[in-house]
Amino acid sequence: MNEPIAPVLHKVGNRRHEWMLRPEGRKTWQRRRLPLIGRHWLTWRGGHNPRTLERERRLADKRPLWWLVGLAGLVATAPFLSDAMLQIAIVFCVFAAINVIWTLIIGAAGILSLATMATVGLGAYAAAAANVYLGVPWPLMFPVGLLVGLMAGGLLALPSTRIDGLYYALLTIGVAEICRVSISQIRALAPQNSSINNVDSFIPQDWFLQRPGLLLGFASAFVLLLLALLLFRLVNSERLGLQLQAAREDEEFSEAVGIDYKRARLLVFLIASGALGVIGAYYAMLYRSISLNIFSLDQLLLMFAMIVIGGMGRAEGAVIGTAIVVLIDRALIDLGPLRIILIAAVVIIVTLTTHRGLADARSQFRAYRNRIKSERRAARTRKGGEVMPEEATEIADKQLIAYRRFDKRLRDRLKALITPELIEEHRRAPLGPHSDALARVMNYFRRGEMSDKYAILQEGDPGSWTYSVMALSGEPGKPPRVVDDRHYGSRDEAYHAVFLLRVNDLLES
């Protein structure tokens, strides 16, 4: 005896894969906030499952999770890296921190400054000179770098109020070159090949360039990167960032509603310049020396390539671009000058294939995929259905397109069943029994939507009832409308009149 085969059920479509929680409906949500800034750890949105009607919480922004996975993976793999790869990781953290702060200037503030490495170099030279010549201990080198960075930022911020764009970029390049030449001419500041050596450091002398020193240097560089990301978050997501975002949308409107976006830009520029000065002091302590290479145009162009590859205006873009360029420049050092050509090729490919760097590639791919899907849906709707091609791209619930297409085919079949004999059959017996063809037509009419559905209104006194046809609005509180002024003496005549109206609507659809 053959056993019955269980049916195989296949899922038709699926919801987007999201991080989802199902809290109890009677409990209130407790969303924890970050200290000092009052923001939430994660951004959740509430809703319900349309099938199970269960309460759900969906993670609206998954970027914090990706940051956690990436940074935690870097920390977990660092102890197992070789000394050469550990040095590359340290360089990555330092330059990623610089690029994150630079993103505040060119992204949030909208000031195209190319004097980033000049500010870092000035902070490094000032902190190193204070330590070597004035005996300032290494913990106080950070305030020295902060002060010099603020002074350099203040001098660079003054021209930004009068000129911007390419002219300001050329000006900052000139300022960086002036700083390099000036320091090279001050023999008392840097007598040995324009460099300052024997700078005190948080890394003990015995550990310098040794495994413990490299691990300590990576830990400190990683903390520096975290502080740079925190500063980016505090500035870009709070009041200053919102003001600058409004100014990027419409400067005239922002000024009209009282937003002083120029002051906000200058303030962000000063904050970023002070942070770059601190990074410069850390740079001098990390390598126990500082030289003019930090002012070189080659280094500036590599930093600019990192921003272009990753994407301007986003912290994740600065980190991704830095990782790619540092890996090519440091890990493939055996290639020699070819690695610079490889970086240039990556920059060209990224600029030709993406709009705003690799950080925005995911959203750009989604937009491209949705456009292709919309074009395919539009092509399908040309074959039948009540959805126009230009309308199909705007319908969010694609089940509606399938339902309209099915309803179109069903109406075409029912139109073939409408004959004078079918109409006469309904006139003789509106309430049945009905043939198979008439039952199919009546079932379709009964399943119609409530809006504009016909109904019978009974009026008069008992024994002398009269009937008229109304059309329901389908909206609560909105009365039905009168279809015509005709009155019928019996209920069967009114039923048949409604049937004729529905048949006429079916044939004209």
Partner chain sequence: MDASLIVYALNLSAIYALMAIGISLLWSSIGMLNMAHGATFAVSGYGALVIGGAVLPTVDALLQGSMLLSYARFVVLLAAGAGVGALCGGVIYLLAFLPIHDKANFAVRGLIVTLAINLATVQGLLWWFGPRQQALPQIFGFGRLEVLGIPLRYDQAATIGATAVLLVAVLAWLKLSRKGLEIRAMMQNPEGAALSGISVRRAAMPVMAITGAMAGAAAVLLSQSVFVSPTAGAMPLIKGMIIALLGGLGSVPGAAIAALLIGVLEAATGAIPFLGQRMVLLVQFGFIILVLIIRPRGIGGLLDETRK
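Numbering follows the first chain given and starts at 1. Definition used throughout: the rigid core is the maximal C-alpha set that superposes within 1.5 Å between two forms. From a predicted model like this one, the values you see are computed outputs, not experimental measurements. Compared with the form predicted together with the partner chain:
Taking the rigid core as fixed, one finds a CA shift for Asp298 smaller than 2 Å between the two forms. Remark: with the core as the superposition reference, the CA shift of Asn370 between the two forms reaches 2 Å or more. When two forms of a protein are overlaid on their rigid core, residues whose CA moves 2 Å or more are considered shifted, and Arg288 is not one of them between the two forms.
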The other form holds:
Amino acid sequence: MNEPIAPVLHKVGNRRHEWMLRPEGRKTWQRRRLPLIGRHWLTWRGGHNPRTLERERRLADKRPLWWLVGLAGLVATAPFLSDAMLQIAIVFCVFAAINVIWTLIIGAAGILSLATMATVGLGAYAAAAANVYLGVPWPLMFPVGLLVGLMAGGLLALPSTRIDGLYYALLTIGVAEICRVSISQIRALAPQNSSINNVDSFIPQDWFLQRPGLLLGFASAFVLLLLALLLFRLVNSERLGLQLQAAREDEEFSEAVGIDYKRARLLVFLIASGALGVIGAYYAMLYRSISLNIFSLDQLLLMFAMIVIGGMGRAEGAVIGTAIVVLIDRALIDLGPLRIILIAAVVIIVTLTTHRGLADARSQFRAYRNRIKSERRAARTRKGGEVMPEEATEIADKQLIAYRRFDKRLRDRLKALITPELIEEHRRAPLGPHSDALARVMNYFRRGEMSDKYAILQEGDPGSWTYSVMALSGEPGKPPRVVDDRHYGSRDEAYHAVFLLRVNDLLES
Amino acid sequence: MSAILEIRDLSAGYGALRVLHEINLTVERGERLAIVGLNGHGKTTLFRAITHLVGWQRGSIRFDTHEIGGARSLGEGRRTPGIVRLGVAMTPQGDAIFPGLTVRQHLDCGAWSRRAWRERARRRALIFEMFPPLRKLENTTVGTLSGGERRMVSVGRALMTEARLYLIDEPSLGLAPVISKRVVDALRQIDVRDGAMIIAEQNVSLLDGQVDRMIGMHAGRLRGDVGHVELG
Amino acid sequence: MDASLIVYALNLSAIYALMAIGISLLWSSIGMLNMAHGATFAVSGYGALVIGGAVLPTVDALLQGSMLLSYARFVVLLAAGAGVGALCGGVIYLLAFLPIHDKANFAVRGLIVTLAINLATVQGLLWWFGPRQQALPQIFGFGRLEVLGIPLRYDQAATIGATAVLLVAVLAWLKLSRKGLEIRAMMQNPEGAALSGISVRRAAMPVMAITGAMAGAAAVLLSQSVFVSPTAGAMPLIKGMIIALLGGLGSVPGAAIAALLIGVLEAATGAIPFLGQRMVLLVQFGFIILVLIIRPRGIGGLLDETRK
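The structure above corresponds to the form predicted alone; please give the structure of the form predicted together with the partner chain next.
The complete assembly is shown below, putting the previous chain first.
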């Protein structure tokens, strides 16, 4: 405990790099807002440099820029891709749209539902059947998909209020299987193979699978993805999403402040189901056919793998996961079944190492680094000592640092003054007169904070008082605590006991 | 006669909070030791550090001939069963540790060694002799017992397999004085000739004359070693 | 309902019970939903096929013409299936339990990892054995025997008998041995269990192996009437899962009762003309959803309430 502190240099500071602008300080700050929702394009945080007093503007959230770069890059490269790669890009956009909406269900509403592909498939079948058998024109297939999606969502939502968490997840795994079996039963719907072909589409018949058709398909799929992201944003970051976030953090409390989170959850579930139905209709149009494959367990697991790799609950996670899985699944098609094993291996590795998927890996790493750092710091800290260098970067009031350093040095001086003779001097005359050394020590004690101080409790009858020592809590309203069970016969003894306690505290600090 | 437990420079804490500050403690064989101090000054953390249940820890803990200290790389609690199997019995601060098991099953849980499991009926009878009120509660679930009965079950569980180091955390917490007296009397009956017992307690008068040595604990440091203040 | 239908129902219930109790037991003891149970099922089927192919000729040669032959064949296959199943359980333990069992969000992460194992295993089997269905060696032939005037196929009798023996053995082990007690203690308070010298990691291993062995046994027993194929595990997994749900996850008696109910329901649905085999799943799901809406904790919850 008393070995000299070796001059070890520890790395200091853990501030993240932030993009900073230095605007002209005299100009008023004009911020543009998005139409309708009134949000800003980018979150800038204004402030001053405390030393130079220059105006500063920091970018608090870089994610919108990443989104812009990623999506713009996709659009810019698409026209130069080969036909096969373009098809992969289309698949990516469609699956990413589905996953973004799914993330809304899992992340925002907090319902672990695996019936997503069932909803998409039902929307697709209904829209395709409406087009092929009832002659509904293709633009009207979207409302058909929407209606069927809403209906499916309503049916699925019924048990979700009663059954919670994993139970519901297990139950919904079976839903796709039920859909597959039931649709294959309806002979009138699909004569061969239970698939509906020759669905009308926004892509002209003779462009189908040709270059212009593919480009048109990509453009539409990209728009679909943008719409899905917009829906995610509108639901997740507006009133509904905030209500649900409150509910996720504390259900009882949010209910107490008047948030009907069950209603909000159902509403989000319904909205997402409707959107999935629309995507289903789009899916049937894009490929001009729909088959039972969409309900297969493998397809569901593949989609689930995308969500899981990216991280459940965040839109960027859904998109990143989709990109990884679609690339492995479609681009490495020569590998055969091996590529599914590869995907499964990626899922296992990601799940074992990260808490909430790849999108969260960075913040998880930061949290880990901070934890290790603070543990190390705690192991090095001596109680009441100086401010550690890495702490100093986090303390805004630099005067505190100087004060703590002063206090540490003062205590070191005073510790040297404490000798058995000094204690003996105090025992003889607790109230003085004191020698210079004792007076210095006593002055330091008097100046201390309330939480470091002790009080003397006087009990018993006049003439036979007993005294005991109590520790003050230092917090208003919190009573002092008894330190030990010793009783002292005279007030001077009690004074001396308090002195010993303070000396003890001083030596330990 | 060598020391049964030797703690050198033990620091421990949870995250950024450091609770124990370089503790040094030696416990001799056959010793009954009490660690007294207020709530929140590290008594429980000391016990939890010995059984590797704290967030992080550094320093050496020598139990008999085994080194059980050191920084831990695995998650908390992963080394605990191994340490228990070396002969450390701890009664945690909480009450019923398995609220859904019956008293009898609860006691059987403590019989982790092969021999203790074979002899569990006889050993249960010994526990019931020590704590007569438990006898008629044998088949009730622990969750429905009163605080004193639960503490008896908890202590009884620790006694089912002979240990060399007993760590008893707050035997009087939340109990009526008469009952805590009974619990302490029972602790007094435990044979520690080959091992040692450490009791953490706030109520000093309860242990008066029941233990061989008392050490104060304040703000994460042992106070008996400092010398300027003598306690008890 | 005639007698043969009851036998059919019992036969189904037996196999479902083996799967569902394994799932339920894992959930109640180590808090993991093992979605790789289907993979264990499929792998064990192939394991029995390969080991049977290698060992059975020797057994035949040794016991040529003996009365014991078919029993020996049965035991060899069952042991092979159960052994491979237990091995699978061990692998799942190493991959999905050991690294994350004391980390955040274990229930969901365990579910995801086991799902991925399931996916990978099915694809691996497809890759190795091809999609062709294969039949396990017939053991008892198609003979029948009469018990209490009820005609019973040999394989049905063996399935029901073997399942009953296995389940009783597992339940007795859970009830009487120290391991069973440890498992119950572990679930209630992991820290308290650690202080009682119970290592969660050590206690979980046998549970994983035993539930795996149960799935393996189920695979061999079912393969007497259904072929072995890479995707053979999907249906038993889904059925086992929903039965475990119906039984109230974690309750072993609940799962047993639920398996019986579902077996009877399946046999009955299949027998009713206008519903037929293809509607079986639909009817089962409808039934289970209905039960869960009324009783969110399933039959196990019902049992707990009456006990109180």
